[in-house]
Amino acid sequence: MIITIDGPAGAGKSTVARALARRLNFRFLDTGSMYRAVALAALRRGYDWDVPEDLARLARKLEIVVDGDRITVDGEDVSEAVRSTEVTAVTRYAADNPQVRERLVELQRRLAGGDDVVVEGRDQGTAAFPEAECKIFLTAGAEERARRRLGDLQSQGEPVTFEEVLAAQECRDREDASRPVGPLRPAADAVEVRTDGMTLEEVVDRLVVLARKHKASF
């Protein structure tokens, strides 16, 4: 069974997806980290963001392995590096590149295989796994999402303010919704879950009920 969790930045997709996977004894696949990995590799190599063909060739060459919370690129653990604000700022170049997206969606499907898996990202229910048995669109208010992102960044030692995080998030929301490839939108058959005021445990409880309901219908 495949459970997809899509939603805007800061909605808590990764945290919730990890916890849901543990609760259900499913594997967890963080697809967003794969686009971040391509962006990190290009950033380190000094790639020109205005030459998308180079970025596509790089994506095809990289050996990207995702194992739960851990992601490696050509054997190097980049789990922390891909979460920096510097990488976040340029990840859109990978996410908006049709050839990069085609390559990574192919890899995501291969990694999922025929297992029970929870996948999270931006277009998992619409593009990567349109036949998924259970699709969830996780969201929350803009300020709630910005507070969560601020906490993540501060825990990593990054000196940012709430106002900076909120402004960056609003910009990303606009970009995500208007992307020509894999735009952020709920799948037609997705269940929207708003998490404002909910604890992690409460959100996971809600998703467990949804997952079991969908599993029983197949």
Ligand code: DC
Second form
Amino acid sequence: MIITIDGPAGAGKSTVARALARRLNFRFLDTGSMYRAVALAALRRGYDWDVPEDLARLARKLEIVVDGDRITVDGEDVSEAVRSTEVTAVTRYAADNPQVRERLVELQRRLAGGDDVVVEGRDQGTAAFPEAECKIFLTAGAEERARRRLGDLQSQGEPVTFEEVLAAQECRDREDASRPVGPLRPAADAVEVRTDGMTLEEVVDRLVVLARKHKASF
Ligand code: DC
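Right, the form predicted on its own is done, so what does the form predicted together with ligand DC look like?
Below: every chain and molecule of the assembly, starting with the one above.
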């Protein structure tokens, strides 16, 4: 069974998807890390972002393996490296590239196999797994999402203000929604879950109930 979790940046998708997978004994696939991995590889090789064909060729060449929280590219563990601010800033070049998306969606389907898996991203219920049994669109108000992100950044010692985080988030929301291929939007059959004011446990409890509606054996 496949459970897709899509939603905007800062909605808590990764944390929720990981916790849900643990509760249900499913595998967990973080697809954002795959776009980040292509961007990291291109950054290291000094790719010209203005030549989308080169980036697509690189994406097709890389051996990307995702297993829970770990991601390797050509055998190197890049799980931490893909999270850097430098990589975050250029990941849109990979995410906006239709051929890169095609390649990564193909890989996502292969990695999911026929297993029980929670997949998390922007287009999982729409483009990658349109036939998924259970689709969640996880969201929260812009200010709540920015407050959570600010908390994360401040705990990492980054000197940022709430206004800066909110502005950067608005920019990412616009990019995610306006992408010509694989834009962020809820699938017609997705259930929208707004997490404002909810604890992680409350959100996961709600998703377990939704998942059980599709497969009573959990
Ligand atoms: O969720 P994240 O921040 O790790 O995602 C990194 C980037 O990749 C972000 O710009 C959105 C994009 N992305 C995407 O276009 N499609 C996905 N399935 C997952 C992420």
